Structures are given as structure tokens and as C-alpha cells.
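As a starting point, one isolated chain is supplied in C-alpha cells, in the form predicted alone.
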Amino acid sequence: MYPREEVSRRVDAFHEAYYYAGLWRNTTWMGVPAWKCPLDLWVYQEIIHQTRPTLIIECGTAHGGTALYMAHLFDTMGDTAKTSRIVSVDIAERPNMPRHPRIEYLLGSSTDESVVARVRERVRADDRVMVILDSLHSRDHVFAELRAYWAMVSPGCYLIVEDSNINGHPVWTDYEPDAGPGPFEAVADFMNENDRFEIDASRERFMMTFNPSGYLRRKA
């Protein structure tokens, strides 16, 4: 019904109101805040259906509630093991965080090589891993997680870049530390380097996504 440029011009501009109002914000699974856009929790539910990860690798837990989610869609696709899992780090630990027998939480920074030994210590041989990125925003850090971790990703899986959305694609940041260049301009440049990932634009397809760009499936 409308040429392209307009549809694109109408979900930036939804997309700039719904993230000023700090809507995604106000976002929780099962009482517990879950800093995500609904659109993108659908698409992981997707992904995690049929990729089909032993292991997820979350850094950047904030209150929680992501893991938890994924921990709720292991117990849904059958896994009575619980041999799924979710490893979550942050350099924060905040009360009353999510328990699940399928989340563990690791304290200190992503990009520090002790912190990223202990995630490689819990990469099982036989896992199959995805990477969700979520931490500090700027370019730097995140080129670093990138390089830190896409080699734990297995192929056909997904290592997520979050909050590509931010430096003008298309919303701003009022937050100082992601102020600049950040995870879009990391996965440009991350992609100029390793040719072992791909953007999956079809996880986009639900128009409005904070993950632009940001969903990496490595090459089989």
C-alpha cells in the first residue's frame, strides 16, 4: 500500500515514541523486568525453537528477567534434563534476583579474560551454544564481547547484538556510557573482519526491532 520509504519513515517514528516513553522499560516476564522490546522476545522464542541451544550465553543480566524467560521456554520444548541451560554475567548483582535450576549467574565484566574463561569452562563438547550481547553499549566494549565470544557460538546458532537501535539507528541514548558509536557500528565492524556470520534480516521481519543489524547466525 505505500512505497517503502514511507513504511519505514512510519515504524521509525513508532519506534521513537515507544522507546522515549520508556515503554520497554515497563516490560516484565512473570513479574520480573525484562528490558526487551516484545517484538524480539517473540523472535528469540523463535530462534530458541529452532536452533535449538544447549546453552545460552547472556551478558548483561539486569534484573533478570530475559533468563528467566528462556529458562520458562527450556521447560515448554520438553527438556525434563534440564540439561539446557543459561549462563548470565554482570558486573552487578542486584536482590532478589530470578532463581532457576537452568540459570546460573556469573559477577564481573564480559569482556574480562577471567570472567570469559569461566563462560569457556561451561561450554560443554556436545552444547550447542547462542550468545546474547547486553551489556555496556559502546562500540568498544561490544567489538569486544564480539571477539571474546562468537567462537563459542555453534554453527546454525545465533550470537545476538542488542540495543543496535542506539546512536541514531534510529533513537538516541540518554545514557552516558552508550553515548557515541555502539553495537551497530561493533557489528559493522566485527563483520569486516570474520566471515563465519551472517545478518539474518528475516529476524527483522516484525519491522520494529532494537536489534538492527544484530542478528548474527553462524555460517554452518
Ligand SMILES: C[S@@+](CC[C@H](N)C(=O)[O-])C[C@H]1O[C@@H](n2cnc3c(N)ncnc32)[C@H](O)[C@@H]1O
The other form holds:
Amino acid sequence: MYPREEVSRRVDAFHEAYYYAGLWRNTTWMGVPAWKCPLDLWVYQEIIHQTRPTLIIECGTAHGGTALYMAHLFDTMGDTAKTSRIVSVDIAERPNMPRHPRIEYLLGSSTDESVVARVRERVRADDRVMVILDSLHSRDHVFAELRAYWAMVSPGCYLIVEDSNINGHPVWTDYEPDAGPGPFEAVADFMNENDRFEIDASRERFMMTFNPSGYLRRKA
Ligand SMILES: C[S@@+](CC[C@H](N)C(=O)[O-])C[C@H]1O[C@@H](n2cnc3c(N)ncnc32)[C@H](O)[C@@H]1O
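Having seen the form predicted alone, can you show the form predicted together with the ligand?
Let us now look at the entire complex, which starts with that chain.
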């Protein structure tokens, strides 16, 4: 309908308007805040249904809305044995976090060695593991998370780096912990040193994603 550059310009303008309105803070799953773009949550559903992880590691829980969403996806997918589960890590506990038999919350920094070790203990030999990095969004923290967690991801499964849209891709943030080089730059540096993953741009096909270049698939 429009030339590619014009589509890109319009999508970026919508992305900026959407982001600066702070709508992601007012997005809920079953009444629980899920700090995500709904288009990305739909992509999560497609990835989880297609790749069938049995363990999802989420760094950065916030209110637990995304953890609950993924637990409900597992319920809907007919895992009656409840073997598929979510381990979610955050430095802060919030009131009224959703309780669900599939969700385990761990308290601590996602890059703290003892926390990484506790997460690794949860991985069973026959698990198919997916990892989501959605905690502190500085380049250095995300890069450290990538180094700490990539080996836990199973071949064919995804390592999702959230909020690579900040620092001008296309939005910016002046919120101090997130200002400056962020997840996008961490992914670029990680891809330069690790050849086990490919960026799956097909996961960006809904045009607007908070995770540009952030859907990494571990090669088979
Ligand atoms: C963007 S929010 C997570 C949103 C959540 N994944 C969701 O989808 O609703 C980022 C979270 O990371 C947490 N956080 C910040 N630094 C962290 C760290 N070093 N380790 C783990 N979590 C951290 C914050 O407390 C905050 O709850």
C-alpha cells in the first residue's frame, strides 16, 4: 500500500505515541498488570504453542501478569500433569502477586551468581527451556544476563530480550536506570560473540514490537 520507508515511518510514529502514553503500564492479564505490548504477548502465545517449552525462566517479574498469562497458556494447552512451569526472578516483592501452581517466584538479582545457580537447579535434564530477559534494561546488565542464561535455552527454543526498543529503537527513555545503551546494544554485542542463536525477525511481523532484534532462537 505504501513504500516500505513510509510504512516504517508510520509504524515508528505509532510506536512512539503508544509508548509515551505509558499504555504498557495499564495493560493487564486477568486483572494483573503485565507490562508488555499486547502484540508481543500474542507473539509469546505463538512461540509457546509452537516450541512447547516445559520451563520458562523470566528475569523481571514486576506484578506477575506475564507469568500468570504464560501459566494460563500452559493450562489451556492441556498440560494436565502440570509439568510445565515458570520460574520468575525479581529484586522486589510486590503485594498481591498472583499465586498459581505453575509459578515459582525467586527473590534476588538475576545476575547474582547464587540466583543464577538457584535457577539452574530448576532445570531438569528433559526440560525444553525458554528464557525471557525483562529486568534492568541497561546494556551491561542485559549483556551479563545473556551470558548467564543463554546456555539454559534449549535448541529450537527462544531467548527473548525485552524492551530493545529503548535508546532510540525507536523510542528513548530518560528514566535513569534504563537510560543510555540498553537491550538492543546488549543483543548486538552478544551476537558478535555467540553463534548459537539467530535473530528471528519473523516474530516482528506485527510491525510494532517492543523487542526489535529481541527474539533470539537457539539453533538446532
Ligand atoms: C519491566 S519490569 C518486568 C515486567 C514483567 N516481566 C511483566 O511482563 O509484567 C522490570 C522488573 O525488573 C526488576 N528488576 C530490576 N533490576 C533487577 C535485577 N537486577 N534482577 C531482577 N529483577 C530486577 C524490577 O523490580 C521490575 O519489577
